[in-house]
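Form predicted on its own, single chain, as structure tokens, below.
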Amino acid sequence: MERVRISPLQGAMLLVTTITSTAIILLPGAIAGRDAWLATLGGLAVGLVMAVTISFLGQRFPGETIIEYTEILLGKYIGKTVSALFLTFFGYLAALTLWDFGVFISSSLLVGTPMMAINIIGILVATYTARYGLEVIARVNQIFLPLIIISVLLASIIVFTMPKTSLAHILPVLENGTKPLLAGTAKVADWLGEVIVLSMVIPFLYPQKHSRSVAMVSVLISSLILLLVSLVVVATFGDISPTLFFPFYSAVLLIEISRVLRLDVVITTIWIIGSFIKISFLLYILAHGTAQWFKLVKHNFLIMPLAVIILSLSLIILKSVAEYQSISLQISGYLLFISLVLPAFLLLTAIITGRTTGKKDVK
């Protein structure tokens, strides 16, 4: 395995990131409408138990990664197609960021510029990272998180003052019965599904000892910044926010402190930012656990190849934004099944047979 070392906060701090860079934007939970915090506190147990599952599996096999205790658990060619998922969710989640990523520049920033130039240079920005390992884009993020947080808090506080907000505008709560909610609350929970990429981090976290606490701090720090956006979007918007695609951004638009400063700019950058690292961190795991999966030495000359596939696949992957609101929910079940059902099934495996690994945790 190779010779890395992350801290728990720098592991902690890396699902936060990847969890809420663009959850921040897209709000899954706005689908709920007046009861997207709702949605978010429903997605947060949900989110739990998938931290708690993931930390459980990395504590058995505290040297091996989610791909290679697969395989042990269930055999080779069963255990490989079924790691093979765990990669294929993987890259769908850094095909559809990068996917993300293009159409709020295309339509936001830089309107009318074709979404393949702003996909290319995102995809080779991210690749230059990755190749330089974890611990390089641990420590990125480590510096830029603080900001993304900060900027939100400040945009949230902003936007609170202003004469049209009111959390009146919560109520009534379950307005449209529950279905609504449901909807909402198992979008939340795709999102901090994403809390699986975990499994690929605990080898290499110092000490391992830590993991569980690093997957639950994570969802909970994620699941509070998603509730205080929800919160703000409801508040400014009512029971149009989902009919936004990018509600907290269009909160943001409403800002205006001067001339000079235009905070849309500032949170736009931040999360550009975070949208990078988001998308280095997928390629860099996804390389790693191919590699694994192949049972070779090394993973940097696949990184190049894999980025290139996400490339084109964040150029089909969907044609519209009407489509992504249209599938998003029929998505939502292959989802839970990769970050919830596989690895609670892993997990009882694992605990009726026994089968742990040989290799000692790092104290």
Given for the second form:
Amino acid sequence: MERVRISPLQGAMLLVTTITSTAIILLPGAIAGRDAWLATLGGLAVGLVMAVTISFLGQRFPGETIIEYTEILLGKYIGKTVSALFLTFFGYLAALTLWDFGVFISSSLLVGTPMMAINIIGILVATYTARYGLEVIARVNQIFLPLIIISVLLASIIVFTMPKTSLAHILPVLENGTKPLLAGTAKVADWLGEVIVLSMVIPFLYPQKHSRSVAMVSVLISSLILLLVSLVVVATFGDISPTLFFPFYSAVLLIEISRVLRLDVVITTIWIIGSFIKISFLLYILAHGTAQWFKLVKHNFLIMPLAVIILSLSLIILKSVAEYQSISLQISGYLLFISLVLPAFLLLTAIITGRTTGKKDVK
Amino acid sequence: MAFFSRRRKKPGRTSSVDARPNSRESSRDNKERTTQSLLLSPALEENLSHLKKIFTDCSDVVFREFLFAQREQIKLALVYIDGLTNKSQVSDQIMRALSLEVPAATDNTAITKANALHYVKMRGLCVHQVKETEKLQEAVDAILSGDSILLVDGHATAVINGSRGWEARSIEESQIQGVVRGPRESFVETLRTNTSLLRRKVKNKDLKIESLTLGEVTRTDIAVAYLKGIVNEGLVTEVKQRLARIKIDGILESGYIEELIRDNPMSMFPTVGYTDRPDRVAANLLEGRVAIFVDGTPMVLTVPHFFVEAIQTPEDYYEQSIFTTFVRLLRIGSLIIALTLPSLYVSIISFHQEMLPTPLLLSIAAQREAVPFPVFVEALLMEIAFEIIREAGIRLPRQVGQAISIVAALIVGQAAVQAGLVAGATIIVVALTAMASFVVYYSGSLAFRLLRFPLMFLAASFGLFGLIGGLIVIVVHMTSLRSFGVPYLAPIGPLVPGDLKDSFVRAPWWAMKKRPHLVGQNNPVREVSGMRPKPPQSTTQKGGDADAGRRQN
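Alt. form predicted in complex with its partner chain, vs. the form predicted on its own above:
Every component of the complex follows; first up is the chain already shown.
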């Protein structure tokens, strides 16, 4: 196989895109109402723990992905089972992202277009991209991420300068007690938990010693962006923000420059790029992980069938936005179990048994 | 039969199968070997009959027999191709010198038949470049490339005189990359003239120009030029390897070679650059690239070629850097317009009308009221019409150009709008797109010209969402391209921060200390640091203007 290498900067940028591209659309912290910014900070704390866990595991097994070292740590049968859990997690995440993507576009840019058509375009682009491999995904992301961040910043600044927006809306703090805050924290943490995809990328990082800073920095930057967006949303909508499904998009909809140009189309179009890249990246990781699970040398031929599976999953995974809202906390629980509890358990096992492959494979 | 024997041939079989001249290839090899190994004979008549047999039915080959000055027994023969040699050189410096002037220069009695060759070469020939050969094949090759061959009776040696000189286009101004400021000269069709133009730019022993011949039938001369010490040696080897792989009957233009040495043969994007400007080639070599000259075309290939080169022109480096930066941004804008404007127009008109200011939307709606087609069909028709006009503009005979431009402008433009077939806004969009595609490097914009159409289709089906999906596919494809192993989108993806100085912006020369990282890493430093010009110290110390004013009083 050809030698794939990405730089720490590219790795961090990929993680930022993975976390933020859907987070700015769905805004996980918004469930906490006025305390969304506090929820983001709480999520950041959990996110950093996950980042450290993943990078410690990566340092112990620098040449292996999480699929491989789970098996090293837990033995063949339990290991295979646990790594299958990770694989289903990646698949579920990809399907969920594609669902988000379809729902968002069919209710913003292309109202009335069936979700299936949108998802098919999305998965086609993702399949095309994923076939070119990690290096190309990383480079494409390097081109587009600055554009996405600039568009978010620009939109935030414009919304902030509108007369009705006021930061005073974030008061009072903890208006409804700690329950919404905890829910918001859990949701933010579940998004930041996507940092677990780094465990599939660490073997390709070069130089590898920066993997911990890659994890930390990407979680930090992602939560900063989320913090900014939460503040924008709360400053615009106050306590009605939990009722909005796409809070930031609703805020951007209010933008009117000299009463003529509506920026929302341009801005949302740029956000979509992030989702495209995220789905491609997850598809790549899923294919790579599946190949490793079955101990296959090549993974390219798996991309197409997996894409079909993800596409069908994305169409049946959730019936409606209302269903998502009602079970979103259960989803968060599942995602957090995989991205927080399992890696912590693996790390603990690694420390207790002292297993590492770090010595023989440092390059 | 040949098919079967080749299929059955396995490693480990006896070599008898290989030795049988059963395939076309090996029989040609045999024939070549016989001509190759043939030596000239001492007898002039025999040599001449050999040559005449080789050049049967070649009416442009001249066999001129004459006698050495005042020596009836020393026969000479000159063989050359009429039109490929410099006629006055052949008659004055070879024939006149040998048949009339040798006696004046040397002792008359010393010349015998046995030492005639020595006198011919050392005293007689007044040609600046002389080579000897004993092989028939070399003599034939020399004749075919325009040199003249002198055969001396009694000597099994042919003297090759460097007397090439044919009718050629003179050096003119570059037709494809014009500049306001900068050298005007461009390459011509003659390889040697082209390499001399390059050598005049780079007077350095490290400028290596290696030559080889490609094309089994055309025997086209190819030259690979690079600057030793700057270029990455691996790149030169790679270029030579890819060239050596070429086995084709003819090379008529550098485009043949380009298609045979590309990294991604099916991509629309050019990963091999070409130019007809010596200064651009020199600049490319100085950055660590390799140039491939092909005889018979003014277009010189340069590898590796990056996407950003589409927005670079030679003039960028001669004009001031701030202005150049502005022009480069303009070119990027043009590139984006050339690729996306029609599809953006289609998607806004059919899906996202709210993006337009109301007055503009109303006026477009009013224009489109009478138009019978959906906006996609309308835009597509106009784009195709424009492509037809453009193609006609290149191919049509000069004399009818005027007529065509009137037809194109009046009928396709104005009349179509007046007849209500297309909206005026569509014409503006198409015209702007067309103009924008000419701003950048010609072959760099070809891909974008084509990709407009699928993007328009996507935009018509899915609006901005389809457009952005298509754009991502294009960017992904471009990112995956490589030119001689170097990523095609180099300074942008992968990001090479130092090289951004010469991409969207052009830093002043004193700030571009390093060569582009991915091609020039062999010898990265281009200039000494600290060259930024400063005003002289004394002016500020003495008080500048005040001081000058006082002196006047």
